[in-house]
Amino acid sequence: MLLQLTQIEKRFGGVTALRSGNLQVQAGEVHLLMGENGAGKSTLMKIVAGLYQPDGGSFLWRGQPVRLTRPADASALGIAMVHQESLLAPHLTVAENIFLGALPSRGFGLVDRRRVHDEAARLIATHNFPLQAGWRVERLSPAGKQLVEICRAIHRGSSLLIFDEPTSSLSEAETREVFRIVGTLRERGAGVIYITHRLDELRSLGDRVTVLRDGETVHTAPMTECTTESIIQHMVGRPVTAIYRREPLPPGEELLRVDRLSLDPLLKNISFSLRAGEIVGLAGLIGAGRTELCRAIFGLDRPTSGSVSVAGRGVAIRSPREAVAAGLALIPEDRQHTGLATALPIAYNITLAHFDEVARMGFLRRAAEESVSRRFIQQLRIKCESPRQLAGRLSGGNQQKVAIAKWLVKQARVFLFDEPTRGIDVGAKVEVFETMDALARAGAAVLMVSSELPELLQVPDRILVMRQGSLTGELPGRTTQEEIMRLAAFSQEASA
Amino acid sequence: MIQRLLPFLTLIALFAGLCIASPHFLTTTNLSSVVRQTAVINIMALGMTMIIIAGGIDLSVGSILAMGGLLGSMAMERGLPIIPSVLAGVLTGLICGFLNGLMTTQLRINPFIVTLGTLGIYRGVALMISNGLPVHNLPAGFSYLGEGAIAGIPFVWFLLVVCAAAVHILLEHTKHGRFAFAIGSNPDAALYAGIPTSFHTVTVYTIGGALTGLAGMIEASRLMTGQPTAGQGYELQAIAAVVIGGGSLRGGEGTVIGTLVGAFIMGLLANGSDLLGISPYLQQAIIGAVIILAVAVDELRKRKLG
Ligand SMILES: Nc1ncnc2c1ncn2[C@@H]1O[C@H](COP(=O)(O)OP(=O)(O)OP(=O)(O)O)[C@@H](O)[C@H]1O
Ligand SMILES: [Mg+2]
């Protein structure tokens, strides 16, 4: 036995995130690790991979009690973590962050340059990243960043290495990549300890499983004896139907037109349109200009040609300003970045952007903003203590509902929803739906970028699928996957 | 709880110390000098606490005071009334903040940058126009102003809650005061989000600026002189005051009352050792690690947080 944990128990203040943890982990094996949003998965985690202390309950590692302090004691045992919230150093490059605290040295302190970057190149063309060492890891999409955690980890971890939701930014040709680094993990005999919201990602992987509920070990069980249903009624404590349907409305009116948009190099010739009462899916491949294209129609980024109308009106929209006065919302994918103040409570952040809604004449109403805040944390079932709450000390689950909540106050005419459900339970995610059907059914227009392509193929009414930068077609929404695999990935015909 | 509120326990003792330790201390005549001698920072302290909170810094407010403090008294000199040179004071310095925004916000220079350029240009501009000397002839009335009294109670003291309301209000009860908030704990969020960024940091900028000319015009009318060389170093007071209430450089953090009760725990700490006879060397390095005490109980508080 690699590692035992029993009764674990954390807490943060009055906030108790575990209550009893427990989980065996074997060599050799892949142990998925499920639970709700804010069950306690990645505290657990944190405290196996040193970040946090357990404030009781016993930690066993090859059967001998540790006492992990710092990170660095899991990296003496050989265990690595790949964080759900990238922990990476924004200001260096991807080479140095993949060796960061591991740096080849020439001895005096000295750093060897040349070999970090060398062995980080080699690194990441044997598991054909879409990344170059050199790459200031600012400046990477959410996907960079987890693959760049990935490389750490798998540099890193020789024993035991922990996946916090590897794929919940990741497409296709990615997510098969790191599966066959797990199934490579498992035959070097190293435990893999595997966190996901993404069902069908279960079947594929994992050997045994553990479920979490509010922080206590709820059931493990070999994959061979539990069914998807089985592993989501565990979860959420009763039975859910984790399958969702959309009955689609007859589309009305045009809202968003978009005409022959460039960014050069970015985005070339994009045309389409959304109608009121439709959900459209957005498809492709990590780097194929979709949130890219979700920026410019923002306002995020000028655009060097093309137009947009909303509503049928024609509109320059220069800055997020202007596109939320013109009736746009975007709910970016990357909520640490860009989604969330997370060192401001949470009720903060659900008025950030409609303000005026809780305001008369520029003054707070302080009763209005706790009453739309409870509101919303009701309805999209927010796990919290109260709105006072800082968003940042929320699992990453229910951060995401809150960058969603934001832009609920109000209701705009246009949604683009770039990765919508990232990190978000399965339960959940039949809630967002449900949030973003309700928005169409109002009469709004919803682009729903995503990745997976389970979700892609139950809500949208049809899906536009892109590909380095150009639209590549339009499928109805009850497609396949090859279909839309066929659009978006590099095909003969495209390089022909 | 207890550690949120240790600057004002520390605040308390220090008062109910010093009643102990110095007859001297708690008199009508101390405690009035105590409140006009923190007024100038005091006022500074509240501008900073916005720039702070907004994620920015200002490090030229002592040269903005001097500018104020000059400008207005060269009007009065003039024979401008002393009103409307007040106010000239005040809009000296809320231009000055103004260009510290405008130049923060549209050349994307980080303020730390900007404002060390014009601690350095308005102290330049400063002792330009006064060539150096300083402006005596002020008209009676202005003393007013930094030394007047109502029932006996220093006419600042008035002043001081007055701003200190006002700032208060803008901060917690306003939009811009959220916005504030927002841009200075993640700019890109604020910015996504649709908030007009550029415009609440200059305004913010502005403010403070103001603020800053007013507490140069109170400086003026305490010394009786407009002075180009006032204010020098004033800058780490202020933001040392911010920062012992609970403020942080991070940006997205601060109140009003945490960097009052900063601005009188120093006010007192200085009064205190005048009191005691501790040499201002000593005093220095007294608030020194004031404030490095102030910040590490601060962050252990959130550390334990997680
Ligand atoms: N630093 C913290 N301070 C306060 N509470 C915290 C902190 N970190 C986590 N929590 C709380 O602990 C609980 C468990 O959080 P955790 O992040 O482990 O959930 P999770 O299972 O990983 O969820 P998700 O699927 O959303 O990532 C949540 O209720 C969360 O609000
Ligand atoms: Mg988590």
Second form
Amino acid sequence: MLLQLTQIEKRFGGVTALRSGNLQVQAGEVHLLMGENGAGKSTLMKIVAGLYQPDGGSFLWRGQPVRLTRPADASALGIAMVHQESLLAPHLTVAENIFLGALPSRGFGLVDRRRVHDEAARLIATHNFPLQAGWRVERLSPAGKQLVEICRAIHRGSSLLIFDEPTSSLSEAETREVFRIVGTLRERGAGVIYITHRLDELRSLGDRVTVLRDGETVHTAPMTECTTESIIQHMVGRPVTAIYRREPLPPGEELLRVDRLSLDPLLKNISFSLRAGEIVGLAGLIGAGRTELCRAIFGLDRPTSGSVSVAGRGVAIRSPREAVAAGLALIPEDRQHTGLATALPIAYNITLAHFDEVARMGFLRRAAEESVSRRFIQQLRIKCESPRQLAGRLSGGNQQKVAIAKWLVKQARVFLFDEPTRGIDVGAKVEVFETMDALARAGAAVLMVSSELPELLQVPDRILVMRQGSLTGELPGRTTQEEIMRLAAFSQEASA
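Having seen the form predicted together with its partner chain, could you now give me the structure of the form predicted alone?
All you get below is the one chain by itself.
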């Protein structure tokens, strides 16, 4: 037995994150770890990786009790973790991040930079990842950063690797390569703990599964003895007959029109409209230009040509400030870095876009800020200790709700959701879908970018499909995955 955790406890102030965490991982095993956001999965794994110290329970490594006080202690044992949210050094190169903490020396304290670059380049080429050893990490997409995290972990040849949602922002080809890497690790006798919310990944990977709920281990079994439905039931504590199915509304007035919008060389003559009461999906493979389109509409990037109209009026959106003034809201894919101020309280984040409502003569009124934030905490069922809790201490699903609450306070009319369910659990996904539906029923228009084809079949009224910076077609909401992929991957067929 590589790892044995028994009755692990962890508290943060007055909040109990873990009350009974139990997990056993054998050498040569891929062990799936599942549970809703806030169930304690990441907390338990950060204890294994030496980032947190437990407040109680037993931690055995190869049958011997250990206490890890820092990540270096875990690394010395042969434990590595691929984090969902990047912990890389953004100002360093891809190669330097892969070797971070173990940079080879040429003597006299000098780093052998040629060796760092060449070995990193060989590792990247071996796995056919779309990276360059000399690229700076700060310029990478979330998917690129995730690949660097994976390279860093496998480079160290660890005997236990923890993957925390490694494919949440990866393309299908990159995901297949991660699966291949996991299989190789299993074959050479390493143990793998794999956290995922993607139910379709379960049988492709796992030997056993452990489910956490509300800080406790509630189920462990071989994958051969589990059904998808039973795992979901253990996760949420109740039978689940269907994930989500939205009833469409008759569309109202046109709230957003994009006409021949281009952003060289990323976007080419994009035209579409959104109407009140609609949820419109935006599909496409990684690199199709979906995020770039949202950024251009919201004023983060300046289009080279084209126009945007809001509620029938042409608007020149040259900055996010002007987009907000026009009634637009953007919930970005990378919520930790661009959607929230994670080092500040929930209350501050919720009222951030509408400071005037909670300030008087330029001075913040704490009572008003707290009153507004409590209203939306209750409305969106955000699980937190208080409005003063730091946003960075919330689970991924609750962070997403805070990012949405910010725009509900502002009373925006057009919402751009970029991968709104990335890295959140089944229960939180449903709550996000319900929030989007409530926005539409209140008269807003919603654009929903998603890489999850089942979501695109369940939620939107219609679906726009992009490929290589262009719109290749439009489909009804109750279409098929095959039709979406045909337009996303084969533009010639789509235009025939």
